[in-house]
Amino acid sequence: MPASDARYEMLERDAAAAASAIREADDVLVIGHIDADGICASAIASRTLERLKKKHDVVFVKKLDDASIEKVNGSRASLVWLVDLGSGYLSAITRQNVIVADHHVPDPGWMNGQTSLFDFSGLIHVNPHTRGMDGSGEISGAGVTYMISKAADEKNKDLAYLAMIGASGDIQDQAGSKFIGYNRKILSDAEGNGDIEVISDLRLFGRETRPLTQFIQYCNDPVIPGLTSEYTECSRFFTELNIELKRNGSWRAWSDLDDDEKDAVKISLIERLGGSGIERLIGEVCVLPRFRKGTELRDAKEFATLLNSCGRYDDAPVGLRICLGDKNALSEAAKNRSEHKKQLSIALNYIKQNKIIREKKYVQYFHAHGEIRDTIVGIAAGMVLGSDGIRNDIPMIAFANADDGVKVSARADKSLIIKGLDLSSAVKTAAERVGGFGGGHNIAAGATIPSGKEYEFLHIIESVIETQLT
């Protein structure tokens, strides 16, 4: 049997113990982080729930700091299922009959071990990472909530498109510009129920909804020479293959194109990058077909991010309507998707007109203070981490002001983990010295620290990455 094989086996009988104790409880609180992955993976868990006829309550949170691990401790349901946040502090849960449904790196102080249920009166953990596989490639948090699903009901195999969503908002299909991994099973299943149609097509964001122009423009992985950021240069540049920017009065977006105006953009886009760059400009992009074309519901990638604008911006209970099929959250979710644009487009113009990026020897950082929303600070790390100017070879910490201290988020290029970068193991190192609390992935971490111990946190992070790079 092959290794990949085992490993799926032992994490599906993690699930089915998860499905059994589910079946068993007489109500449920569901407890899900407030992105993409957590909203998805809510929306699975509540429909599973509902499904079983079971009572139950879903609660967001932004991590699980000491108020959210009482709502865990403190619950009068009969079970709390953790969905996409978790495992990083299973030593600090102490009431019973818990479940986590999570990717994210374990709690290394948690008994190894205790990785099933026993008699049905503990803990259940099913992570990938307690089964060798990688959490942050090849399975996501609504991907693992999935498996327990379907694992309590096979007819439950048409949540997974949601799974999928969940994992292209964890921006799990880098490797090979595709997923990989259980991802892969998952897939399988939505394709399988035609919730989701695999193509070969460009990966830039914006593929049902952005006017051509500024699906070029604002693409940076890979940096296009000569558009990217250059509006005037990519409106030139579609007029010069003859596709029209307008028709019938409306801005065309690269989902309006026909095969033939695709395949010119495309022989263009490769002759620019000179082949470097060309396996990220082209791969697989999953299409949501029973949704209308022309809206960010079509494209999993529009699809997460319309998700993470209400989670980011304190409304995460509406992107779990909208994964439920309540259409007029839709109309609800557009001032967040609109104050999502602005607000990311005001951080990353602070971060570069401000050119306030610095160097150390094996980190470069950033301190936004209070101009930058701590629930997005780390999407804005990510985006300017390796764009025009911006070095690649070296993770990029950033800090933002946050209620109860400093958000910390980091971000690597893929690259750096095969040489040995882990960012969840050394951003959660350096914040517990200075009296903080974090983990994550190794190539996306996240903490939070006392004001004030920013350097100290520096000092020690840089000291840790030295050493797993060297």
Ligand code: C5P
Contents of the next structure:
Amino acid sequence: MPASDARYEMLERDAAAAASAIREADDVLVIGHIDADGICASAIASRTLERLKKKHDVVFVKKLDDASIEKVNGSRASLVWLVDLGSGYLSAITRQNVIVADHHVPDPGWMNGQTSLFDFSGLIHVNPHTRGMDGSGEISGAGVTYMISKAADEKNKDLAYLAMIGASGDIQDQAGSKFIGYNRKILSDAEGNGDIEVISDLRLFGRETRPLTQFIQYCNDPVIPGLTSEYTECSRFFTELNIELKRNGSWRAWSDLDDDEKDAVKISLIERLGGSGIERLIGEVCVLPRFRKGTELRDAKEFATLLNSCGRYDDAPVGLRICLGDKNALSEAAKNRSEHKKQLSIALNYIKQNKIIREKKYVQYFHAHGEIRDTIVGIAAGMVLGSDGIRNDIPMIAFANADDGVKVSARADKSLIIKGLDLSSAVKTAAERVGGFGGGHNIAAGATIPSGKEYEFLHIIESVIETQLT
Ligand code: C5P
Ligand code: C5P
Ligand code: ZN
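Output block for the form predicted in complex with the named molecule, input the form predicted on its own:
After this comes the whole thing, all chains and molecules, with the earlier chain placed first.
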């Protein structure tokens, strides 16, 4: 049996143990992370519990700080089910009957052995890292939650598409421009149901809802010479190919084009790239054929971004309702979507125009103070990394003011992971040394630290990263 199957089977056994505990529970408190992955995970958990006729509540938290830990430890529910968070803070959980369904790097104290089923700790931990899998690329928080759901009842396979939206939200389809690892297994469940269609297409953002000109203009991975950031040139590009930008008074989106038009665009873009970056331009794309054409629900990336826009603006419950099929929630989410778009654009302009990025030897960083919201500073850091004129051969560390101190977000290019970079442990170590806390994934991590400790944090993280990379 291939090694990968053995790992999958072990994780499936953990998921089955969690499913049994859920069946035995009287009532359940689901605690989910506020981002797209956490919202999808919460929707899967909620639907699963509803089908089991279990009384339950869902609450969302930004991170497992003291207040959220208190929600877990102080809950009167017979079972608490954490989704897309918890693994980094296992030792803070003191109550019995807890399931942690997560894909973040676990609390090191728990790495060896203590990872399984309701042992003396009363905690079931379902996490790919404990079974030799990579939680940053092979399966998301929604994916782990889906495994538990499917173990509870095979019929819950109809929730697989939500797990894939979660994985899209966590950018798990970067390696080779497709999903890998356990995500492929979940994807095949979703394809089997007809909920997802995988096609090879342009991987730019906004296939369903962005007007064509912006669709190309905002492509920065890869940068398309002469078109990226050039609105007028992008309009001319379509005109020269005889492709109408508007039809019947409405802007056309990529999904409105016929196959001949799409081929003409692809050929032309490939020519402009002159051989580099084609594998990132064209690759696997997940279409959700059950949703109406021209809506963001029809494209996994757009769906995930809509959910993210809810979560990052204190509106995760609306995202949850979208996942559960509440039609009214869509119109309520519209304001979050436009706010997210606006805030990200302001953030990126602020970083670039004020040239606030500073370089050290092993890291680069910026401090957004109160100019960028703490909930999106990580997304902004990921977007500027490697964009025009900004290096991607060292990680980006971003700071922003938060209510409880300073929010830190760290992002890196995947090429550094192969060289030994682990942002999760670097951020955790540096944050704890300055009196804060944090964790995450090798490629993306975050923390909260006391304000005034930013430079000490930078100094420490730089030396940890130097050790990792040399
Ligand atoms: O908390 P959670 O695991 O859901 O968040 C993962 C974070 O890692 C997301 O913000 C996602 O954008 C980021 N990420 C990334 N690049 C990757 C994988 C994940 O920036 N290749
Ligand atoms: O907040 P940000 O998007 O930068 O988070 C990056 C990753 O680090 C996410 O997976 C998030 O869940 C994780 N994180 C964490 N502990 C924190 C802050 C972020 O594990 N205190
Ligand atoms: Zn996640």
